[in-house]
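Presented as structure tokens, the chain that follows is alone, the form predicted alone.
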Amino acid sequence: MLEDEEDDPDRVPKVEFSAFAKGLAERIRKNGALTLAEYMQACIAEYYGSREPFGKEGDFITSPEVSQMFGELIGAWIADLWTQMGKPAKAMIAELGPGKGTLSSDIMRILGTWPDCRAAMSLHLVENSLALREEQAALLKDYAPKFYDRVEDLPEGPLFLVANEFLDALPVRQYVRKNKKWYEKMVTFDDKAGEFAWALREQPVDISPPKGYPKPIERDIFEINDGARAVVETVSRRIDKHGGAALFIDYGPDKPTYDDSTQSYKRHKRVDVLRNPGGQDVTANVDFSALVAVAEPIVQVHGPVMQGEFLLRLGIVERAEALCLATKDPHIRGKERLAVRRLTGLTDMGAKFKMLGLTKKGSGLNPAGFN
């Protein structure tokens, strides 16, 4: 069924054999190969659902560990666009894929500075882990936060959705370009050499990528991610039936290309994805024009634009230097205006990362930092 299985037997074993990975290995035994969307959404779970990945002591850290700036400009982010919308009196914020909780945390902090603005808020959580639910609760409990497995569940109304990192950790599945045809990459054990594998799929599969992309050659990667696409549309439904605003904040390409974007971390590390199966995250880059290509006919989109020009248009900088003259400690400023370099440098989250804005088309809304 399969073919460009590697076949060296004096191969040193990658793998760190988990009670996990050897079940996932057995998986594979006994029913085959997986496609890269299966192993992903498998290891996610079992990571996610098993470990603190967060944070310097975690495997990665994400803008909102970087500095309580990042989620107070976000928070001041969406109190604006409720300002917008009239003030209506009850209204949702929602994040998908909470983390640590942080972000939701100095979200609904920095409201309290419009008090009318916070009264008005609930918050929803999208989280499957129990472990995070948890913490998230702990670190949220003066603001009653309610969870929900899916983005379908969440209760109707007007919603101020935020996702951080939520999409890049979706399955994706991958398709390799072999005499002018298309072949899906999977994965599978190699017992002689003791390790997890590539694969191609024997049979070629039917499938063209979308407007955008150009004519493509031998060995190229096309990657796609359903369920990132389902999540904005389904969110972009909500908005238009419902109004209110969505902001999705990922890593990504703006135009379409052909790469192989898997990656994974250990200990702030860039490691091999098949080594340590559930022991690592897995991720992918979002494809943002494919998310756009979702969203245009339901919704208005702001964007992509990049984190740094985002945060400086939101006054970062400004909001940086307030919390240096509030303290004499030259520490704490100087960690400040380091998180400023970091969150908006072009070498590094500032270029990295993007930020998508979702409005209700016709509502007027004109939500900051995207002009």
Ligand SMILES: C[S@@+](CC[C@H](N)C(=O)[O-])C[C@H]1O[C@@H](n2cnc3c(N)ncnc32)[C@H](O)[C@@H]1O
Given for the second form:
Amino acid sequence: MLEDEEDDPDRVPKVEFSAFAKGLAERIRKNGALTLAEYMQACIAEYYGSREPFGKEGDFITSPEVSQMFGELIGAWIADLWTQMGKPAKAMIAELGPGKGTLSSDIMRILGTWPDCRAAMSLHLVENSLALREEQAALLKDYAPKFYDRVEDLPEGPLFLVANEFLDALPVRQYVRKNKKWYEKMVTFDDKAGEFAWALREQPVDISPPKGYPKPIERDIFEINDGARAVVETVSRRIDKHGGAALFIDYGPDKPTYDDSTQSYKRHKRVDVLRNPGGQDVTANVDFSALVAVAEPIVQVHGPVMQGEFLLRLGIVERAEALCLATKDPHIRGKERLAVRRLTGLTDMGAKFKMLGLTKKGSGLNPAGFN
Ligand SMILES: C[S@@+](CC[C@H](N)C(=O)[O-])C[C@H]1O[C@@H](n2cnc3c(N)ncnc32)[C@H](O)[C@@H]1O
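Could you present the same protein in the form predicted together with this ligand, rather than the form predicted alone shown above?
Everything in the complex follows now, all chains and molecules, and the chain you saw is the first one.
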């Protein structure tokens, strides 16, 4: 999500803790501090299970919510690869963390342009929020989607998988460099201040950042997303076995860096990650170099490339012009032109987000948008 980058937690007033936050504080009092990953996992499940975070009235906006063009171009990307694969009679579209279901809806609708491709596809959604599942099922009822808790549960077969801002919602662990050792970052509750607070585990841990990281200095933070790496490995193995392609879209640096990248947004403003547990999203940068390292031995890796480059190569400008020609409504015309700028702009989502593609090694598939 890209919003006002003002990093000023004071802009949003302190909140009354919810029953969930009080429960979390109690859990810490009873069992001791949580790892950052445990804290994120609990907060994210509560957040997506209990509210509607997307869009203008929500906390942040994602690319599929900016314009239908985003999903339509990804749909065309899939149809092209399905054709390159020799038009398998049965294949799956899978989306990880579909939010409101908008991306899958735009993909499935545009696939109607290629009826034989549309007829071959079934829709599979990996979503762990029951509230969002209901919303997705209602929006996508014409496509009879099937739901799964985990990527591992997806059925076997040729797979076209998309994940927009899913990996950034998976919990990360952090280690802080102190006296030439790494200490895990923990979340505790400060009873005196009545606030959640950061702490370090007392004992150092024996870890070393992988190749590519610079030599650490004092107070460096090494962040690791085991969940994201496991998802990419599972998807890579599926593609290796059954063929198909995957497209991961997320934000994060090209090169490994020592940084605390966790962030929370409330009403489109950045807020302190510990401010309102369960009442705000908590995400972290995706380490694309770590994902490439996991995928490369198994599948053909494409990119990462910037979202703006990818969408321009796929013809977002032409699609916007076609949508503008199809309407006399100046409001819609303005909206689509603005969406092109938002989704591709170098100071906007176009540069912040990156696309990482995976195809089966030796399949000869040439996914559009990467060169
Ligand atoms: C930031 S939203 C992205 C929504 C959507 N892809 C979009 O672009 O609008 C993250 C989504 O991932 C889901 N999610 C988060 N953690 C998950 C997990 N561990 N397993 C399955 N779904 C998860 C959330 O419920 C939500 O649908």
